[in-house]
Amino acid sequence: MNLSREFIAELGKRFAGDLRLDVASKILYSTDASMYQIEPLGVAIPKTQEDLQAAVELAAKYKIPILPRGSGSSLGGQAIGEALILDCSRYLTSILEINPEEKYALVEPGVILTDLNRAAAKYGLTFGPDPASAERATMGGVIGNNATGAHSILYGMSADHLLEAAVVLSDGSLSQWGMVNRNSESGSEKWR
């Protein structure tokens, strides 16, 4: 499978980021920290959330598989595949807010976990999960893989620390997911 000229042309009109279709880029993105190697169809590096949405929307329109990727610290091959790689680790790297009073942070998917913890430490806070790849792992990947780490028994998994997520759906639309109801008797939570 190859990316069609129509897809490339339409994405080019709506995408401010980098689209890499050269052999060298494909080879670089064909591996992660696992033992596997699979060449992608291409690599899209979005500069903005709108870029990310456009890439997902057009990939759905042209029936192109997508694969979000951070730093490629996956040990199980999750960051590679015959798909359009969406690399959020280059430009979508901002810590938008740290609220020490309410104990939350708002981050883009390319933020490195260690960078978040350094910024949060100024307020006596930390993101609990501590995977071994924390110095390279992006928050998008940490959340997408529900990362844990050596102290997960004490601090829990990533899902235990996620309050809300702005999610790009398969058609490119944006949705805000978060807890909408808590049943105090059973302790169960409902997400939308």
Ligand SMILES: Cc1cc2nc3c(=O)[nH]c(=O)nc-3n(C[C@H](O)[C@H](O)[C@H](O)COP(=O)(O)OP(=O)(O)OC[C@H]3O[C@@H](n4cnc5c(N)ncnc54)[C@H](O)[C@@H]3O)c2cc1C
Contents of the next structure:
Amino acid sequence: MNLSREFIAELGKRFAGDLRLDVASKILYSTDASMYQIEPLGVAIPKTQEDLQAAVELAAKYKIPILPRGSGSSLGGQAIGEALILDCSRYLTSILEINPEEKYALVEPGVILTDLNRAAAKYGLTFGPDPASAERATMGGVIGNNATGAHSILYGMSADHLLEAAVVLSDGSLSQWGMVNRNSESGSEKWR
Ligand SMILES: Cc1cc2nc3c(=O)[nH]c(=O)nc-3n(C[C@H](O)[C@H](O)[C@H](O)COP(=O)(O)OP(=O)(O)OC[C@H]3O[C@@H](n4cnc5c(N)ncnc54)[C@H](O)[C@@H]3O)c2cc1C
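Based on the form predicted on its own presented above, generate the structure block for the form predicted together with the ligand.
Below, the chain from earlier opens the complete complex, with every other chain and molecule after it.
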């Protein structure tokens, strides 16, 4: 399968980031930390959230598989595939907010876990789950893999610490998902 000229042209008009379709880039992105190797269809490196939304929307329109990627430190081949790779690790790297009172952080998906922990340490806080790859792993990948580490018994897994996520749906729209009404009468947790 190849990316069609129509798709590339339409994405090019709406995408501020880098679009790499050369053989060298495809080979670079054909591996992660697993034993597998699969050449992707291409690599899109979004600069903004709008870039991500445009890529997802147009991929759905042209029926192109997509694969978000952080640092590619996955051990089971999660970060490779015959798809358009969406590399969130290059530009989407901002820690938008750390709120020490309410003990949460708002980050873009490409933030490296160790960088978040360094910033949070100023307030005596840490993310908790500590994969051994923390110096490379991005928050998007940590959450995508539900990573944990040596202190999992004490701090749990990444999913236990995810309060909300801004999710790009297949039509390119943005949806905010999070737990609401934790103490509803039925005792069940509700999601919006
Ligand atoms: C030396 C080494 C040590 C490791 N130690 C541990 C450990 O102790 N504990 C542990 O749990 N794991 C460990 N891992 C595995 C891996 O590093 C972690 O799972 C890490 O969380 C992956 O982060 P990443 O940024 O490399 O993600 P990637 O490998 O790039 O992606 C991981 C998954 O998340 C998805 N993803 C990435 N970004 C997004 C996004 N923005 N939106 C939606 N989905 C996204 C990808 O599609 C993929 O499915 C280790 C790996 C290595 C190489």
